[in-house]
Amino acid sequence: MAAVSVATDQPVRVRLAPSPTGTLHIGTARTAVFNWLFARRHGGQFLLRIEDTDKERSKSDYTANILEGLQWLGLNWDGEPVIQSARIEAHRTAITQLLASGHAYRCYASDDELTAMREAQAASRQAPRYDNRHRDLSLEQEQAYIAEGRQAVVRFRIDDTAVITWNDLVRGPMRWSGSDLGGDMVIARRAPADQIGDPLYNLVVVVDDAAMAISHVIRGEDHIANTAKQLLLYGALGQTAPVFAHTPLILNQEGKKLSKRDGVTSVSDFRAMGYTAEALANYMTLLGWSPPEGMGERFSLDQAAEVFDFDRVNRAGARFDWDKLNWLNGQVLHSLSASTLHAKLAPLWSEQGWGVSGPAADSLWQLDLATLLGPSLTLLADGVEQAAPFFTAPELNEAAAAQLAIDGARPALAALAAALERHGDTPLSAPEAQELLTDAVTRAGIKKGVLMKSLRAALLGSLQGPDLMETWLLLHRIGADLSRISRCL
């Protein structure tokens, strides 16, 4: 191959280059995390480029989703995002340069001819590749094709004898043969002979990365073949190539590449399910990277940035582990202050149209409810499900109904209801609540455990839930306890 200089000592400048043809995928987000960590570790810059040259599939809504997802995760970028479609003239200038230097040429092969070529290769069990049939057309042959009304793509010459090598930060020394790259590569779509059609991915990536002075390209291993092609383009354009790092793919439980068929793959979907940005960013860091000994598996992005190194990035694919993500998310939620947790839950409660009335209907009541529920949460969405019986009286489930049918359950609840009526609307303290329970048990002549279970059934419609006494006191503050007990008598 032609000699290609490789950036080794220039300031660290990395980029994320998502295509706005879909929402922010977990794989793209993990790539963003690794880029961000590497840039911050080395005091460099993390840049963003929106690769929107696929005109039919690119949508502004997807761009907005990508930007919002990155910001939510805490992956703030440096400078303004580069919009790739705005640089099309620079891409065409590079193609013109390659045509002038003989590194590229116009190919007039029709779609029917290319289809016939591929079918013949398949019939003879050959790997599909372009056979370079129009690489060395004479001027007369070109003119004849133009006279037929044919339009031409622009192809970049790939020498089958070329050997492409680079030192990958994850995979070490890499070596590719030009003969494995599928023949001369299309770098611009069809257009009349006096024009250059829309430039294509491998060409525009090289031109844009060079213009942005990208020092390191950190991306998934599915781009390795593209890297070999792009290194040839760097050489032909006389540009300095970046250092490459190809990270492992994210795999599902069956060991296959994580895809939409596996369900949730979009960052916005994880957010809607109730995962926190802290936990998701933490978990994505662990998808392919092993923290140093003693660091543990729970950490912030800033903490990871202090020690992030590609020596600890694995080559093997990273299996997505829901249990570990759930554990991390629970750890994050359990560590939040009551006010922070309430700030996250309150909008979700408001979306349900939930509110309370009465003298205790203030933010302090909701703050205390968040405090009560916090230790049992795995997802923020759990805070909606578990809060529901505090805002609206629930129906009795089967276990709760069975509990209330036990001998002595209803008489004990009736005694408790009478005691509450005598107590009136004044606030109920924990010691006073215990006295009311003791009195009701004595009057009904049953064990205290029967009344406690029955009280939970009456208040929550279930035998499961948070601490019973705190639950009772919260519901008493909004005047909901007596009505729920009375309905079960």
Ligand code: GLU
Contents of the next structure:
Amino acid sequence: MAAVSVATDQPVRVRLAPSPTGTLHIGTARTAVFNWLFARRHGGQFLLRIEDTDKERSKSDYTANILEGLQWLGLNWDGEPVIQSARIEAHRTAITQLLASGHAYRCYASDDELTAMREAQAASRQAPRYDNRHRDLSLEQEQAYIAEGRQAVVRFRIDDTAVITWNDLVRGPMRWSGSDLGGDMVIARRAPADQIGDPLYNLVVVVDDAAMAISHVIRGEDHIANTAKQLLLYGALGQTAPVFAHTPLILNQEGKKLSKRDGVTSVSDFRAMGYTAEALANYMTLLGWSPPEGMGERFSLDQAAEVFDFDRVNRAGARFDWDKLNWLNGQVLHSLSASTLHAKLAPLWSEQGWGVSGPAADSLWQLDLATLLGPSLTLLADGVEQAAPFFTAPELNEAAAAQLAIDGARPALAALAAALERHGDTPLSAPEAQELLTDAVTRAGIKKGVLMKSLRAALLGSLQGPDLMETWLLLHRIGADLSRISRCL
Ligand code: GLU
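Having looked at the form predicted on its own, could you now put up the form predicted together with this ligand?
Below is the whole assembly, all chains and molecules, this chain first.
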């Protein structure tokens, strides 16, 4: 193999190179996390390159979604994103250089010829590959093809005898044989023979990574075969190759690669479901990386960046574990201050039209509601569901209706309603509320437990919910307790 020098002592410069052909996928986001952590750990740069050369599938909405998702996760990048399509001249120059040095050549094979070649290979049970048939065309043969009106792709020579080795930061020593790379590789799409068609992935990545002085390429293990091809290109272009780290794939519950069919795979989906950026970033760090002993599983990106290294990245695929993500999300939500939690919930509440006007718009009241709900939240979305009966009087569910049908329940609530009426609009303290309850229980002659349960049913429409006394006092503050009790009598 041609000698390729490898960057080992350069300043750390890593990149994320997403293709804007879809929303920010959890796999890409996890790759971003590892890149970001590695850059921060080594005081390096984390760069972004938008690989938008697939004109048909690339959309600016997807680019916006990717940038927004990275920002939301706290994966801030250095400098302006590089837009790959703007660098096409540099890509063409590299192809011209490879043609001139004899590392690349024009191949005029037609689609029909290539299909016939593959069918013949399949019939004789050979692996499909390009058989390098146009590698050494004579000038006359080339001219004859051009005269026929044929167009040509540009192919990069891959010697079957080449041995490609690298020391992968995750997988250790790697070795590929040139004969396993499918024959000479297309690096530019078909075009008239005096032009160079659209440059293709492996070529443009190498040209751009070299131009951006990338020291370490950290990406998913589905790119391993590309790495072997790209190392050959670095050699042919006389460029220094970066160090490579191939991270394990994210697997679904069945142990298969997580795909669109698994439903939620976009960072924006997780966000919409009520996961916090902190928990998702924390969880993605654990997808393939084991924190050092004593660190626990709950940490911030900054904390992980202090200790991150590839020795602790596993080779095996990382199975997606919803329970762990939920647990982490709960941990994050429970650790937030009331005002931070309120700041996260308030926009979700106003999206529902809740607390926009009237007494429930009072921010102190909302802060207290957030404090009351906080400890029971797993997802932010739970903070919407559980807040609903505070903002609007709920229907009674079956259990609540059954509770109110119990002997003595309604008379006791009636006594409580009368006591509340006497109390009037003035604020209600916890001891006063207890007194009203005791008074109603005595008048109705039932057990306190029965009244408490019935009061919960009347206030929340259900027998579930947060602390009853706190719930009642909160509802009293917005003048919603008496009417809810009265409608049940
Ligand atoms: N655009 C490629 C992808 O999204 C980038 C791969 C790489 O990191 O080189 O898979």
